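A lone chain, given as structure tokens: the form predicted alone.
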Amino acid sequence: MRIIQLLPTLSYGDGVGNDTLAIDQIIKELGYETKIYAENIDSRIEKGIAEKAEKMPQPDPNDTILYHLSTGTALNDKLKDFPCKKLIIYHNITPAHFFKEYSRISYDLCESGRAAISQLKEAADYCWADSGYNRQELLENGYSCNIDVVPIVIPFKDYETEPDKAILKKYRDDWVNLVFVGRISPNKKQEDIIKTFYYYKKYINPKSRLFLVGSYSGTERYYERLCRYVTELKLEDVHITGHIKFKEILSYYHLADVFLCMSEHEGFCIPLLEAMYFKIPIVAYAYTGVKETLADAGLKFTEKNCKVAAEMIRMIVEKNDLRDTIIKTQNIRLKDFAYEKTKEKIVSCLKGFIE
């Protein structure tokens, strides 16, 4: 019996790609044959890792398939024939009506990979949402299998790099630094971070910076909006980094005051665990994954109000105890997503479906 691992893309660094290397570490800890296959591999994928999806060897019957759902693909109309057991892992694809403005492209695989997700539910046996949210969605498409709730994995060990001393030289002053973490893209609302930058930095402290960092790569149109909107508003400080190393990642992190988040629509939202990971007090709109990923964490609000989200930012920094009690709940919260607990949770339910 093999354990076969199917996806799209992977990616070096994000999600779904950490998700599938750490899923295929577990596989091979418990003693099974396994390979990940991808139609899409990022170079920098070590050698030997994954193979092209096309190379994959038909599987047999007693075979289980990981497949990994996350947009549209030509792999989702072709999962319903593999004649072996299929597990699908369920991380979310944004609604296709975020893009419409700004790439045809994005537009259509979310468009094709939301309408896979009703037409798949008859070839899963069984299937992972990586939360609760997503779960929902499953069911609300008919999905009649069982459905877990099994968290992404976070490497948490990689955050230990050392950051960019370049990058934290330039910026770490007495100045307050706020940021973002996460690609560029209609979804994640960073034109209203920007507004809420914007009453920040005018009506309450002047000396304030605002970092979003993140890939604009394929929603060049939507970067170059939130350039203008900066431009129209005569904000100065915000800086969109674009797509930059790791390390200059964590160094943004290392400067942080504050994570905002304004995003309409996430599965999960890693960033929110990486910033409390790095003991960053969140403000965040609680709304999609983002309210249960936060669950008591960080400081919420679920009506979406720039200048109520500016004042919360106030709140946290000329209040260190409001700061220090947000860090202390946020983690609690983050206890939740050990690497030891969500890796006996995928042994737990991995074995339940294939022994």
Given for the second form:
Amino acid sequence: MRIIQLLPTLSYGDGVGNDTLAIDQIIKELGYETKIYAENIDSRIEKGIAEKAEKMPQPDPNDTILYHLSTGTALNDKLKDFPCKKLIIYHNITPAHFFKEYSRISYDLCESGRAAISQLKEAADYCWADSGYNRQELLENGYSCNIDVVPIVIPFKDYETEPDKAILKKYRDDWVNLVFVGRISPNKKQEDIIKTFYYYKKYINPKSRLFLVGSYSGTERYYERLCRYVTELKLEDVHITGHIKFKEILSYYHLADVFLCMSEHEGFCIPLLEAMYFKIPIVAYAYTGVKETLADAGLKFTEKNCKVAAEMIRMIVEKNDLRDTIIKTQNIRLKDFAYEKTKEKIVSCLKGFIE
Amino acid sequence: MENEINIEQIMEEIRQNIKDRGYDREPLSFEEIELSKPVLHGAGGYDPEEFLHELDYLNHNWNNSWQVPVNGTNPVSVWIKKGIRKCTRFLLFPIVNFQNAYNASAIRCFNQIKEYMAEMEEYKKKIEILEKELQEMKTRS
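If the one shown is the form predicted alone, what is the structure of the form predicted together with its partner chain?
And the full complex, kicking off with our chain again.
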């Protein structure tokens, strides 16, 4: 009896990639035979950990496939034909309309991915959802099998890595640093972060910077539009990093005074947990998966208003007691995602399914 | 409780601050920033004008010469560069020839696609006429 993890792309350092590798490790510790197969494998992934999906042998009826549903792919069509138990791990797929103006490729992938969600309901014997929000989407798509909320495994130990010293030296001063970490992507509404920073810098505190830390590969037209927006606003000290090394990302977390999230679609939003880990107070638009990931932590608003967000940032920067209280709420929430707790949940859910 | 944030109190203070701060003109909205033309093929959807423009460029620029012009104000450096160019001819000539052959084949394909698309457009027009006639016949009967 083998447990096979199957996914479209095994990337290095992203949420789905880390989750897959962590689950692989947990399954091995349980003593099961397991392998990861992916259509695309990042060259930085250690050799031997995963193989190309085309090399996957036909599963036995006794095998179990853990299928990571996160995008449109031909694998979505093939899954129902495998004659074994199928556990779908639903990571959410960005609604296609966010990409309509920017990328036909991304639009088509998201469109076909979203269509696959309901098409796979009969194929699934059991589901895991990263969040209650994701679970609810599966239910709305007609899933009748058991669905458990199993958070993404976060490699918190990796965050102890030494940050990049040059970046710290460049920006560590008495200025206020606002940070958002996440792909430059239309659903994450980086334009609203820029607009909030505009209000904060022009009306409240000119000694401030904004760092948008994330790759814009695949969303170049959105990135260009953001850059022109910054220029048209005559806004200085906005830095869009693009794809950078992990230790450089860590530097921005170390520099951050406030983490600002204005996203309009997230299934989970791992950077929120990263901000909590680095004890950065969070100001966020509580919508889709963000609301649940934060729960009672951070400073949230439910009606999007960039002036309100700017004033929230001001209050956090100027009022130490508010800042400390926010960080306390975040420390409590972060415990819900501790590695041992998530691992325990994975082991109990997995054993319950395969045994 | 120590860990509770009084959001109502915070929002009240914020509303007052917004009033007092006198945020004057609304800044430019993001929607007013025009999108750039797609760089990658298909990135923004099919655009017939762009397709013909690019095809025209390809048809006029597929054939490259291995002899890159050498310019300069210093006659000695120009002479040296020409010498280097002559010495690397044995390498450059076959590579450029191969690339030109590839370019020619690719452009022939694109030109065929253009012809095919034109034929499909004709068929599309015929279908529209026939559908209209069918609808009229259904209405009459």
